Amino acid sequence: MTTQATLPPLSEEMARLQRRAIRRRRTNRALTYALAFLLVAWILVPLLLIASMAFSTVDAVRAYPKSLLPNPVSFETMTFFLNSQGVVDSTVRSIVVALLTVVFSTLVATPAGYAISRYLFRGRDLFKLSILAVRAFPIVVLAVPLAVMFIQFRMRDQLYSLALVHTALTLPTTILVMSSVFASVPRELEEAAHVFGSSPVRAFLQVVLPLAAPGIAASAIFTFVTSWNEVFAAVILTIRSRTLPAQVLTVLGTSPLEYKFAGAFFMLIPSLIFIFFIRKYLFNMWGQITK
């Protein structure tokens, strides 16, 4: 017969220590899920409330106090800010610019990403800060040269021009988030694929690239929320071929309450269709560069 080997009881102070670490993980505990609960209330109530006032009459856009939740439901507000003079063609204008973005962005960063990630060279680490120093002059510097660029070589109001200046303001960070992502992927698999008689194009676009997709996705939709929420430049750079927030920036003074609320409804139904799309492809595949 055996017998079980008890603990000895625990003294009046180790079991008044360990109360005491109880109550305070708890406390800990309660105070992330407070200010998690308030960061959460800080994002949404306000989206919540755009998106009450979107789908509500133009007679509660109008009422005081405002409901969080619309009561009737009705498109009366989002029928006139989409019947409103320029919005569609805007809107239209600020997909293209956003999509030329991407794909200007994704091309040129790609193989620099690629080739901070991959080579040694002297004064890397110092390119790469000069890549962030970019970001250190502020667009609102930069306009008037550009504009005066433009017009000299009769780029102004173009889509293309403003999907340039997008990409000079995204390209930094989207080259930094490639090189981080270059560099998770193994370089086994790479000289793997060079032993079995791969050249180094075919191994990057066969191996690395297809590892490499999740940040190439993540890169993208930075660089897309980026360019559709861009407005300075937009207005500095365009007249006629205004992007949506340029437009609706240049009539806000002016305009009735619906077409606010509306309007910043509607700017961001673009951004949140582009990333819950994406999203999955990010959640299926992330795995694959982490393991």
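Take the two forms, superpose them, and find the largest set of C-alpha atoms that agree within 1.5 Å; that set is the rigid core. As the structure is a prediction and not an experimental result, all values here were calculated from the model. Residue numbers count along the first chain shown, from 1. Compared with the form predicted together with its partner chain:
Once you line up the core between these two forms, the Cα of residue 239 stays within less than 2 Å of where it was.
The Cα position of residue 67 differs by 2 Å or more between these two forms after fitting on the rigid core.
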Contents of the next structure:
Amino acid sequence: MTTQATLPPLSEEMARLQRRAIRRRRTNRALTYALAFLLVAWILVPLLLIASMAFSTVDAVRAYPKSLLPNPVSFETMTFFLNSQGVVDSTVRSIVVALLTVVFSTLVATPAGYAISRYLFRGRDLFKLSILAVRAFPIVVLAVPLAVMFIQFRMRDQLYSLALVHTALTLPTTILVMSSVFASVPRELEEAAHVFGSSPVRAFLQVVLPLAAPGIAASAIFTFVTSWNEVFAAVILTIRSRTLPAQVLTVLGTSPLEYKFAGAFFMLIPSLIFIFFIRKYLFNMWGQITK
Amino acid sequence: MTPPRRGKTNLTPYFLLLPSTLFLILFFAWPMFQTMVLAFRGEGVILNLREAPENGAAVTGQIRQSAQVILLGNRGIPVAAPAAVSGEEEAPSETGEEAASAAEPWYLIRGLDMANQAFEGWVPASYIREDEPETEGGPFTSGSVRRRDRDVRSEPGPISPVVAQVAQDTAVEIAGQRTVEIWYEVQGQTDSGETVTGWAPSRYLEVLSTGGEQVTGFVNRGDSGEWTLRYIERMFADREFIPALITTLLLIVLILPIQFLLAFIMALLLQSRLRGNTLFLYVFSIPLATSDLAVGIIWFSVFTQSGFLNSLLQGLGLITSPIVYLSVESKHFMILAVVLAEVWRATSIVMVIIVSGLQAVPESYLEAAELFGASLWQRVRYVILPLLKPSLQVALILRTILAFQVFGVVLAIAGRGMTVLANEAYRWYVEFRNPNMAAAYSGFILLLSMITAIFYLRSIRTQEEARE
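Structure of the form predicted together with its partner chain, please, following the form predicted on its own?
Everything in the complex follows now, all chains and molecules, and the chain you saw is the first one.
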């Protein structure tokens, strides 16, 4: 109410109206914050619950009623999960598949993203449109025929074949992100490089690529997490060389609570870390599609 | 770089697009086509009978898979011997007679049979444990009978006349070797009931009885396929089909409205420039990259019998003993849990799409509206929503199509208690080992997705046309 003192004197009526308006504004503001914090709680509480389970003792995991916070904090549950059969192996496989996916999709998507961002050519819109169509289409539809195909070509149960499928899954997004990343690199810099006599390839490698690197890294991280999370194709295409989600899914029906909870938390870790690094690029990634 | 030149086509962009185009054709278009082929084509359901025991011979008739047949005779067609038929590697299976491989080595053996009579006849090489040849790498000249008593036949072929029986461990002389592919002369009935006779390779046939005058068998697998609707019919008739379809659609109907409302609220909150905006943005987008399986397990931990919900209710004194939420008897709770999990997990992507759409809404429009005293609702209804339509359309298509393939969440929360379409595709492929049925289900999902996309695109376009 300090501002009011500096204002010219108002009639009783006006002052009351103004006070009410200010009060309403403040209540609105407070309500907005309350809503925001409510939504934050909606997102965070489930994560806290699973984290608390993952760091409780096995007895606490099985106990009823459960306490919200681990008491005492213990690595027993996590240790049990990590020592369970197949977990370490499948984690390594998941990482290998995800890294292969990152390599494949970055290699294939970079030229395409560059072409879309730098050239106007006939069929450009068609290409962008078909990429959107492809992205909307289901991995469920791809996994079964690819599994049959991989059996024919003796590519079944191989990590690289799963990585190829994951690449198909992530490629459309990667291409769109790449094109927006390249679009944000000023064309003038590249032209300057040409003027000073560098070849197009050299200009790309030495001028554009370093500037685009953070964006490419963000998209690579997103690709990694997508592959790490993917479970349907993984469980269909692998038999012995299960990835982590496929492994957890296969034993889900018979595994004890501590295995499930620790497994869930373990699978969530990369997404929690990585989304923090790529939050700036989220809108590049998903905003693209509406343009 | 090179500015677009008129008149002259620059090939560079096409060259740059080539790898991704090829990749998408190979790993998207082709599998989709293959889904349809798998769903509509029964491979190996028809066996061609041929005039003579060779692959190129004229077809005399066609017999359906699993049909009963009479085996009139057999012939071993010599083929080039495989590289090494040396003894010890790969232990022969007990069902050596029906070996799946096309070519099979046979030995001509001599010795004394069970009645101590001298005999000469043929047995599959797998019957004989060979002795070390005299010269290294040389042919086997002697051996003994493996495992059990065996029939010796007049010529290579499992239903050739038996000339002698040899007891286990009898020492025999190996007088010759021939690698043959066995063909049977088959008599069976076609679809139209006509009796046909012809030759077929043994790997397509299963011999049932070898005793008695007549040798019977059945067609194990055919060598050619046919276009068929039986997988589709079987899918529609499947006990789990209707429940899976209903659950999938119900989930979409329940999830999408909540999701869009929530995402919209989140987006507006982010637009209203609260302090700590970046923190809110980070928190709201956390679920974007979470594993659906893990999220399913999180909500399982809430709703399971000894879970957090029961713990909370009991702590508040509202219940005295834990309620069972996730069982077949309480489907509504399972649906609720899946809805909450999906809303939790997939609202972020809708939010991000809406936020980036909102960023394209010119600030001046909103300011103008505010200046003219438009309430929040009026601003949303008349300024924001119309401008946001393309984003909403994209989000709607994306979310609906993704909702058709909801899988990990449902499996984690409901296990076998509840099924959705993607779950059925998984079950048919992994548990029943039937790729055709799995493809029928995934083809169905594909069809639903396409219909949805076309429906959304068209309905939005017609609205636009109506406005113009």
